[in-house]
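Read the single chain below, which is given as structure tokens and is the form predicted alone.
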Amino acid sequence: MRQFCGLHENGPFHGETASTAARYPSRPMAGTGSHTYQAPKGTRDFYPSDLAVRRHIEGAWRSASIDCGFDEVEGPTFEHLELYTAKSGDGIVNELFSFRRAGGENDYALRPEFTPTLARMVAARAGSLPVPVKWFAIPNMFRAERPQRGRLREFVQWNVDVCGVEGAAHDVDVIACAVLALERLGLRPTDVEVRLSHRVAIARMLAALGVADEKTGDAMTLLDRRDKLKPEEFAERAAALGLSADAVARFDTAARATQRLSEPVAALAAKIGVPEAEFAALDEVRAAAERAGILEWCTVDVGIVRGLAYYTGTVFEVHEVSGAERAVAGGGRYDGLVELFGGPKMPACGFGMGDVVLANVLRDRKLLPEDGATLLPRPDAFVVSAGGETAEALLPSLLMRLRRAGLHARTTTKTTKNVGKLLGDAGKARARFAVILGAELADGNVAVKDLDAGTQAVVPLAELESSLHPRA
């Protein structure tokens, strides 16, 4: 286990002095140029630009989780260690960040993903919550892994999640709430698609193959790494399973089987050699996604079984079509996580969708700005003094009396009186209007450009507020 003694591992405490700094050689203050600082591997540091590339990502999930009826949520940045090893097993460990304080009993770890805290807080409240529970969130999470493209050790991450309630349109429901956001990105069918299965389906078959009840695990386990494998150690695995070498060749087809979700699942069972029925639960999906609305944007995968010891019903991912990068987003029903938690049977289905993944398909696809600061909220007003007394002591109070009426209002902090070069800055700020105090202050009145339509107009100064288009 990551043992962390104390929440400061790097760097000098809130408020550390030089005495105090000099306690420890092994930190330099910063700026003392001893020592050039740097962001820790697999995180990032988001200058305006960059973080307003992410609250545009964080705007479409939230707005899309809101629209779809889901309220959100937060839980804390770290839990209990055994929250995540009671769900995923002692393996995990090794994945995450995880510390005890100094002095204390208590093992901890920063949250790797959010279903363990969702569970929690649902268990702890079960009874006092109305059903449907629909929750989001858009917390950061930590994963102690090696940093490699679309993987970091610190990214944000939608969860959305509905308890309470069972069936195929429930799942639907989440996974038509993913695709409303990727639409609001600019996303279309063409560029991603939703890869689904369903563990009762795929259970199902492999025993119409012939597979052991005790084997169905394994055979799972070899169907999600399908694509890990070469050729010749998949069938091998799989004849270790017991199966004829017929049923094997059924097998390797089954584990590369898709379709898209729109054409009946007879076509799907034939193409494995099993009987139709046993795709009866996919096929619940298919009306649900036929009736939302999503049906496009579906495929039909037989190799996505995710978690096998989490999911229990509809499984799916979120990926990009030429399968150049990771999965975009991935979920599932969960009906037993409530209730290892403490709280009453409740069936669930959720999903996680992390930014780094997205945003780089998003870049591929030039749906996001070369410049971030494209994206950066638009000053309402730019206020520049072209010079005088009056001028100077009034900008101070006319900022804020804007501001106080809503309006986003900037100035520069150039000591120029050459107005063309003010107005150039307020260019370069994208403001929508620029507000001069000069000569018409005399008669109570300021000249006020539009900087997009290049024209200008003299405006009473009491009706400043309401010459200035409001925000877009």
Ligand code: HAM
Contents of the next structure:
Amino acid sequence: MRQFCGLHENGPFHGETASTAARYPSRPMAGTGSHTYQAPKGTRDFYPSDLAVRRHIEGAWRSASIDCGFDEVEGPTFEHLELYTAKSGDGIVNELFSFRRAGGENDYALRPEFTPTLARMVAARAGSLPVPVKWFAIPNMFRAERPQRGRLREFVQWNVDVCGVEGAAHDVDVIACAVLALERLGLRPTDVEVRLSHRVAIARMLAALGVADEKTGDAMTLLDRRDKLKPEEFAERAAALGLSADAVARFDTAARATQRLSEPVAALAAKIGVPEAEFAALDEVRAAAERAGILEWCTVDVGIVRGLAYYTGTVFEVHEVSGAERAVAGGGRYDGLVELFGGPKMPACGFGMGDVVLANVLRDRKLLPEDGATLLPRPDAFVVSAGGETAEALLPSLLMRLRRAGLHARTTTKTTKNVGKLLGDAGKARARFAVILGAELADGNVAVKDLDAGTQAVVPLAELESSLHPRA
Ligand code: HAM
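Just the form predicted alone so far, so send over the form predicted together with histidyl-adenosine monophosphate (HAM).
What follows is the entire complex, opening with the chain shown before.
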């Protein structure tokens, strides 16, 4: 667990009473010799073109959520520490940024995930919320991980969750929402896939292989680590679960077993050598995915068990098909969490999708522009004064008039009266129309140039708004 106090990552730990200067030591950072400031490791500065990319991704997330019937929620950026130590699992607990208010006694942590907050919020109002509770959120998250490709210390994570309903159809409801957003961003099943499994099916498979009940958790942890361990080490640890040599071999096959969700589970069961009935839960997911029309996006992957400690049923991750990137998203069913936070017994299912890996995949697939600035909103009108006191006097109020009409109106700060140069600026600003306040003003008119079509018309000033077509 990484601890810090106040704003400075290297500040003193809990309970110290130091002067402000000592609490926030001024630390020279790498620079040109004079004192320079850098953003903390693993965080990002979003300049306009960077933020335009993020908003583009968030736009697809938000529109998919709303179209699938989810309402947006938000929670605090930090929570009581025990909200995470209760059930998130070691992976997340070891990556917490935790802290105490100076002189305070409560431990807090910056949110590393949204699910505990959501479960706490649902638990607090469970009696009055309409069921199913269908919520989405787009919060920023903090994890003290080693920054690397696909992993930062602050990132944005889209969360989509449904609470109060059981069954594969609802698991698929959230997966379908993820698929809709991926489609809207231009991705296809040839680019990314939903790799899924079911913890109940896996527990039954493990029992059929001879894993004792009390070792199920260890066996799932081992499945989760299959790609991180050498084959010999994996086999050694599987044997330590009390498995026979034959069962170790079948466990190894299972850990790497994948097949399209559209294929019958009998094939999977035969490959691993366990009865088909153990995979009945996956059959239900297949039927629901088929009904929802997302079957082609889905693959069964027996090695997906998910590290987080609260999952109880269907579990899934979205991956780039070649496996080159870390997971784009992860989620599953967590039927016990709302109750754990003081609510009634309430089943729930959902996922989190981060912006970092997703942006990498979109960039690799050329689904993001080279220059994010092209995603910035285009001005409807770029108003220029072609000289004359009347034009200069009119400009500020005309801009405000257009803005009051809901139009995105800009102008230039250049003093040149060279209309060609001013139109060049309008083009650079990617405006749809240039409005030229020139000699026509004497007759109550302005020139309007359609910068996309290259055409120009003289328009009565009083009718200007209607000649600037509404935003596409
Ligand atoms: P998670 O698998 O820990 O699940 O995270 C979900 C996604 O968040 C990951 O697949 C990845 O895209 C992104 N992510 C996680 N850590 C980082 C990081 N350090 N840098 C960049 N991106 C990251 C959860 O958080 C669950 N609470 C999801 C959930 C919601 N389950 C049910 N509802």
